[in-house]
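Have a look below at one chain only, the form predicted alone, in structure tokens format.
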Amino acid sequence: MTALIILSLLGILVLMMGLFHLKNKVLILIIPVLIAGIFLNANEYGLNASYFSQMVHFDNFAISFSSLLILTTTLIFGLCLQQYKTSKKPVEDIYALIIFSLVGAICMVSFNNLIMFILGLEIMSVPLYVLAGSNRENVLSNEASLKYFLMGAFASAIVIFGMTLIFGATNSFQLDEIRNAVSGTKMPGVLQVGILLFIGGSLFKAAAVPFHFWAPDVYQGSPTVITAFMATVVKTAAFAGLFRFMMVAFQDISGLWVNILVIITIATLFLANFSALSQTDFKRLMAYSGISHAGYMLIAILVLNMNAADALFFYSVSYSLATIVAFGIFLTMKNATGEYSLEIFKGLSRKNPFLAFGLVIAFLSLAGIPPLAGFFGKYFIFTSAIKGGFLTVVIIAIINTMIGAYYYLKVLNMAFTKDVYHSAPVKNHLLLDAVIVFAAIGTLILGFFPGLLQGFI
């Protein structure tokens, strides 16, 4: 709680420094206060505190995953230095509305009264419908901020509408009493449907089929840190939210979804993974990704105990760091090249070896191979759903595991072919390659102990 309260005075403060115009510099400031939350944070571990009416409540679930937020916001931080870098604008009101997006994914995670989850998600959701257009020059960026504030804005309503049909069902938005009101009695059907409304609403944030479709052009007309914080934090945040939800409050009743969750499962994995195979556009290539690592993250949501709650979580933290490492090559590449081509990763093992070996560490790892983080990360996910008894789903998850290979490994197949599309220098930059150092070896580390995250939640 100590570092929620300080993550928003720090975005107040920011917002505030925007009157001095200290640009980039402002950096100095928000990742050494971003560090010192994650410690503040893992000081609560273990005293499953309760705060405002316990509306919401730090377990070890939320501590967990919240370090994971603030450490992956972070590394996104890391990388503005080299977005913003020749920007003639003031960019203190962009840092300070991921800071409070930030504050608004925490709350999601730790919630334990449906209103205060939908404050989180509308805290998460605002600012960053304007960071998606926050680049007004671009077309393509303010065409993504409109069409993720009309469906972001249309989901939030159908998660509002499922609430109030639970708290009708159930005269509670305490998670706790919603589990004492349905346990042992027969659901009524308008809880049935305030249950379903909930969960299609949350999906939408996590991209999964059929709440997608804003995936690929949002990432696409976004500025590159503002896809990297959708891709790690609001997805990451959007399904440690929803598993809490259905395993403190429904957990007892989890028939009632289970098949429908097995089918948006495995269309999740097949259209994402298909879709992928053809495209050319970065940042559309990994918002397919994205998409198809929904699929692997709702395996856990469908077996729905303590074992899927570890596995999520280390999926989480696998995925967040080589997503990043992705990120972080993309953004030096498209800076010197200026296009977002996957072409512009050909030659890029003559160019810059360290790049080359970084994408082959994060595209390996999001691909599951082993023995990287990425493996381990479906692993778990696997073998709880396999206990849970799930096994044609995990099946069919291999099958799209070995489909997303062949994409992952065309673009490593261009960084080492010797050809070479662009003539362009390639430049290191401290802070960036920091960040891609730190998210690469914390991939290899837990690729080869995977068991240092185990028994967290």
Partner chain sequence: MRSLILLIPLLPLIGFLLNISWGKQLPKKISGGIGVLAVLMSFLLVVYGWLQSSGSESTIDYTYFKWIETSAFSINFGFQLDNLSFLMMSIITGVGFLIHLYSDGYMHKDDGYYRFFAYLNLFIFFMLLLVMGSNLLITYIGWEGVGLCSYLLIGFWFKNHEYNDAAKKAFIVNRIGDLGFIVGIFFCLLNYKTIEYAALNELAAGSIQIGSAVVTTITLALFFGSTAKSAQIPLYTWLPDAMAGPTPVSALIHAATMVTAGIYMITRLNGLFLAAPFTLDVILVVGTATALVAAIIATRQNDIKKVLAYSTVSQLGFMFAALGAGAFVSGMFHLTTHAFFKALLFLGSGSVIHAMSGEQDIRNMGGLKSLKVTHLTFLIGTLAIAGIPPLSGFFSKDEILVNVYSKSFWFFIILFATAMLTAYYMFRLYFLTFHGKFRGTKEQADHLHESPLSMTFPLMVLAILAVVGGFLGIPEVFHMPHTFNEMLGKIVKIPELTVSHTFEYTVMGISTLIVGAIIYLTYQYFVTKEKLPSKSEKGFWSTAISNKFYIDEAYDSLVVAPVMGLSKWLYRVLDRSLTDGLVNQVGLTTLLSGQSIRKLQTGRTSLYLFAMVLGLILILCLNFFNR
Given for the second form:
Amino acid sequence: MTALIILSLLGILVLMMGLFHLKNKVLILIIPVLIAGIFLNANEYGLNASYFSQMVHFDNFAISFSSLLILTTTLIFGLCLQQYKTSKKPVEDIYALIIFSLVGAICMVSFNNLIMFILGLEIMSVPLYVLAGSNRENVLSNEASLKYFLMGAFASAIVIFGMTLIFGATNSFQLDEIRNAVSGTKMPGVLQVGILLFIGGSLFKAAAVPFHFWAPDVYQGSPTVITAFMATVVKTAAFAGLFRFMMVAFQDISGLWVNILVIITIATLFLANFSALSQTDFKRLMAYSGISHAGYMLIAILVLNMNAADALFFYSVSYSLATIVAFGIFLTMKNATGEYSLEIFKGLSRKNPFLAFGLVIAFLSLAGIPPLAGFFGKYFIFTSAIKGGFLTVVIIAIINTMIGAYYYLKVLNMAFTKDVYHSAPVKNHLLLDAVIVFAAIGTLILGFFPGLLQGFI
Amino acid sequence: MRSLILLIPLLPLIGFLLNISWGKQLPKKISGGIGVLAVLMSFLLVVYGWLQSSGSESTIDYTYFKWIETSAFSINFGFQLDNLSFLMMSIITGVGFLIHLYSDGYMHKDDGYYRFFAYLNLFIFFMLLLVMGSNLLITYIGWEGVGLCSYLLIGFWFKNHEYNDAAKKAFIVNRIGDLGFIVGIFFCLLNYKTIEYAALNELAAGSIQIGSAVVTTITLALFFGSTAKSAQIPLYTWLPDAMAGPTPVSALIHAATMVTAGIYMITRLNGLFLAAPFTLDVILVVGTATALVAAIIATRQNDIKKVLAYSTVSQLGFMFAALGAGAFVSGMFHLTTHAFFKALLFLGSGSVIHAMSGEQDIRNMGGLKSLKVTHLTFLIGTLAIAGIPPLSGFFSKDEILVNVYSKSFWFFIILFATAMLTAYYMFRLYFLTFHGKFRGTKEQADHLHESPLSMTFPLMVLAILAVVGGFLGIPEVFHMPHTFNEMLGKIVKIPELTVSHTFEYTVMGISTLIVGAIIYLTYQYFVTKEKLPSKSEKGFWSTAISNKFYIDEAYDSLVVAPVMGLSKWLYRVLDRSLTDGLVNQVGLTTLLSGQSIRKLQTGRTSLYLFAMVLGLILILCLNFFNR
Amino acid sequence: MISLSLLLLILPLVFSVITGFLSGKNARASAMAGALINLVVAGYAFTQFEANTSYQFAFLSDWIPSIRAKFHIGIDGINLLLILLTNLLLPVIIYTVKHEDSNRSGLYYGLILFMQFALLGVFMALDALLYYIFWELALIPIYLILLGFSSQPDFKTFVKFFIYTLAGSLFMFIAILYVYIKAPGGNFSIDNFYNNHLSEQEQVWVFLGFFIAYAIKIPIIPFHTWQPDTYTKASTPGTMLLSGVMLKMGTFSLLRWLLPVAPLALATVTPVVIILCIIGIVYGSIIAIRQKNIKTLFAYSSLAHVGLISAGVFALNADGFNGALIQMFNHGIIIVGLFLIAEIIYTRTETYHISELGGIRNEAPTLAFTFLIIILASVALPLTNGFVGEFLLLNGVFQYNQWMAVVGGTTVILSATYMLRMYQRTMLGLDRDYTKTILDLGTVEKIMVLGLVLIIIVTGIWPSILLDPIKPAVENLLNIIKIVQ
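Shown: the form predicted alone; wanted: the form predicted together with the partner chain:
Now the complete complex, all chains and molecules, led by this one.
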């Protein structure tokens, strides 16, 4: 809760600092505060406190996920410096919007009342619509913003419609009350429709099939750090929120919706991985990669128990870290070449073995090759799913892992080929490198000692 | 004594190691000296060891270490020494020494002089292992080892690919037999849990049922192994090609020692083979057939070494026929005498080739009587192999004939006829080479010279042996001691001959008469009438014979070509196109379907929204069915 | 006192990191030092090893408490020889690295040492999850070595190798998860996996899961098609790693993780599997005869040899197991020897094509002679190490089925055919354009080649040094399988 307050204040402060054109200094403020936020947040671990007439509930689930969200955002701010350093326009508003979006995300993982959820969803989304178009000179960026806004609004409407139906069936917005209402008695048909609509709308932010269409276009058009933010923070928040809602409210009646979700999961996995195979643009590739990871994370929602919560958390951490490493390296390369295609990685191992090595860690972790964090993310999800009786889904997911390996390896292949794409020297940047090193080492450590992040929830 | 015996094979091995490591730097005298001395010392040790042990009753077993030991079986690295192995060892080292000595002269101008001695020493080492080993696997080491040396020595002049092909052929054909050998070993291990010779023969004397499937299979497998090494039908084709090697090699490996390994091994396991009458019959048939076929082919060959090679195949057939008739000692006896006279003949031919500056075609020779020692010793060898009494070949061949007669009349007739053929082709060879006019070029005539002492000395020694060797086994009709029977009687069962003395005398008399007649006729034809084998043969039979019955061609088109074709087909079609193609197709399909799915992403927001709504409707519909 | 097995595992990792930061000659020296130090440690462990069934020099510690995965490594008769082999081959492999690319050589050497770390981990792991991690871990450095340092880098070939092997191991992953969830102990320990109380039907599925991974890695036909291309196109150190050590991961795992984990399945599956192995022997040998590229030829010959090793394993008797373990060691030495010679030829002539070679013996007799010895070991001539292994293996198969042994035994003939054919065409005959000025072995090359030749001959004459330490473990393994069956 403290973190929520501090971050809100920070957002306002940053916005005000914009008046004084402290562009480059402002990060010096933001990053320490965010780090402090992580610690303050972690400090509340185990307190299980509720606030605002139980509108939000900071249990271990919420604390763990919100710590992750803040950490991810911190790292993304680390990437920001490189992105906006040369910008002549003020960037404080962009920073503030990111922070506000983060606040919304935290609300989404800690809600205890559906109103709070929709509030969080909107607080997170609206800044994003702006951020997606924050590169005003770029047509693609504007287009992305518009697309994202149009479809996002549509999705929000669906979520709210679903909520209304749920309210109609259970007569409450409070999660535990909904739970009590649905257990035991026979429920009206609208409840099921409501749940499905709610799931559908939430899956929009998580970018799962068939609500994923925005992702490649928006990822491609948005400024790179914003893409990274969408790929990590937004996805994590969407999944954590959905998981929380289903877990607390609808665990007992999983028969109503689980089969549909299985189909969505399988469709997501196949469609994403197949589509990713022939991508040549880095950001589009990451979009499809993100969609496929949504498929794996959906398995956790299928299983829906404490094991799965643990697994989902670990998965989110590993996925976020690896994605940040990938984006960090991409940013470095993009700044050197000014291009977005995968080709820019060509010959990286010759020009900069350090970055090439980071790329290896990031992409093999995303591919789920042990002993990197990504493997254990998949491992925990798969074990919980097998225990939960979803062996077929696991086998399909594993087949998709093989397909996925292809396009991740394709990127690595670029880095290790003999021909060099661009002779321009790759300039290392201290902060950026620090972020890459931090996230890469995190990926490695979690790969060797996955026990470190176990049992938080 | 134990370590002294170990020295016997080790000395040649040391000789090999010294020569192969430093031979190139050493002067020829030293490297040759090492080679010759190693074998000489080994020979002296054999003689010493034999004298020492001749008094003792039982065989001596020396186990040096456990070679391969698993929970299922244990194979010792050990030697078994008795009169049989000592006999073989003395032939190997004795004849081996003479041939080493001869090689010093023969190879003196060759660049690979040191290498030649190294390989020869290595051969002696492996050959000694083969005959000394106390179990089948030690023999197998030697068996494969001599095959390797044969490969190295046939292809000694490795710049010539024809020689290399011959070497390769020898190795591979021998490997076919080796598979039989090793399968025999597996059968022994599986059924009898041992491959020790002593134990196997003991088992055969006791618990093994005569003619049982197991013992028949084992003996057939081992005999199949022998057909390769000892050049019998169907695996003899490598031996004539093996003449590509330097002549001392042909004398040592492809006449006197290595090719007799099969006869030795079967004699060593005589107990087991006697327990398998069917196998003995097979051996008799194969031996007789080989003897006949090879002799027929030899009558039309014009290469001096090829004639001798087919003669060797034929003589080995005689020995196998003896084994098949159960007369193991007779086989060994013929082996011994054959070692003397065939080594002599080969070395003699080497001397001729040496004198003729490499010429091997007998049609281009003639009138070489000027090479006195060579001529005389060659004549002795020819007489011995033709079976003129009292030279060695007469006695040993006669013994085989008598033994086969007691088993089967028809096989006796065939072998008898073969013996007559032998006399014919050998004298044909002799007359064409040494009598008549000189038919070579002028340079050859100018260069004609007798070989140096190091070459003629072994010829003389071998000639003496070829003359007197027969007295080791004089038939009992002459009431003289049969040294061979006494020597090997304890090890090998000697069959009781049911043949009357009259018959024996008759055979000896008739055969001597016929041989005499053949010699006369051959002389008339080739010397008096000066007829020469024509360049191109006419008539069905002549063509077939001079082309060796097209056996090589048949093997080429029936075995080699199909395997080669299969290799290509398997690689191109089955492996690359089908199996790998299938794997690639899976990957390609995945990629292609990825590209088509990707087309869903058009970039148009309205379409996306439509898809989302469609998805939602679909979900709700599914939900309807799910209920 | 640090456990010897842990030391063996950690040293390569430490040196890998150090080497990764160096470049040029320093990297080479550091890598070589690391490999030699580990070889000394491995040699010491080998001498200290006692022939019994326990896991020696073991190291056990908690790793992931929540799922009861432990970090448990140790050495016993099953992995002893492979640990020795890995450490023996590493100096040779490092030696063959060409250092023209000094800029990235640190990375190259580092990856090779990292590979050693992963391989040793696979061999020593006594915890199924740890084992799986190392198994997959080994894929990363070899893939990067292939991709970044190959003579003919070819993404298609290497990605096929990667995805193919990854696909296989993911099936194994499912099988491991299944056993872990179903076995009574609820952990990944090897004992729990051996006593998994699964039904016969379940074990058949578990068997298949494991087997696909191994069949691809070994490879057993028809899962082998990645192998010839990869061997051919990889740089020689990469090929050596693949053929010398990495494929032993598969054959080793058959003994460690397949047979004892799914013994009930064996009655059902063995006949089919062993026939595949036998077919592989003949198939690989026949194809090898007409290969034009030395490395492809060795690849197919390797296919035939590992087919025999696998057949020996599935013969399910002491001879087969002993032979398989011995032959894994021998095959590693021999195939690395062969590729070393191929590399030496290549550095002098810049070609692997048999038709362009010939007459090398005229100029380089030592090279030709040592090559011949290695070839003879490969065709299993007695008194070379290849013979002992092949004899035991064929004998093992023979006890299983006589006809299979005879068919498999044709390798005796066919291997001689392709090897001697190749030897004749590359070494014998007259000089060719490419080989006119070929140099004989240099000093270091001589040390390397003669070292391998020495191992070939010593272990051929005296196989007990290898056989004695492993026998109790083999007996124990047979008991485990027999008791459960």
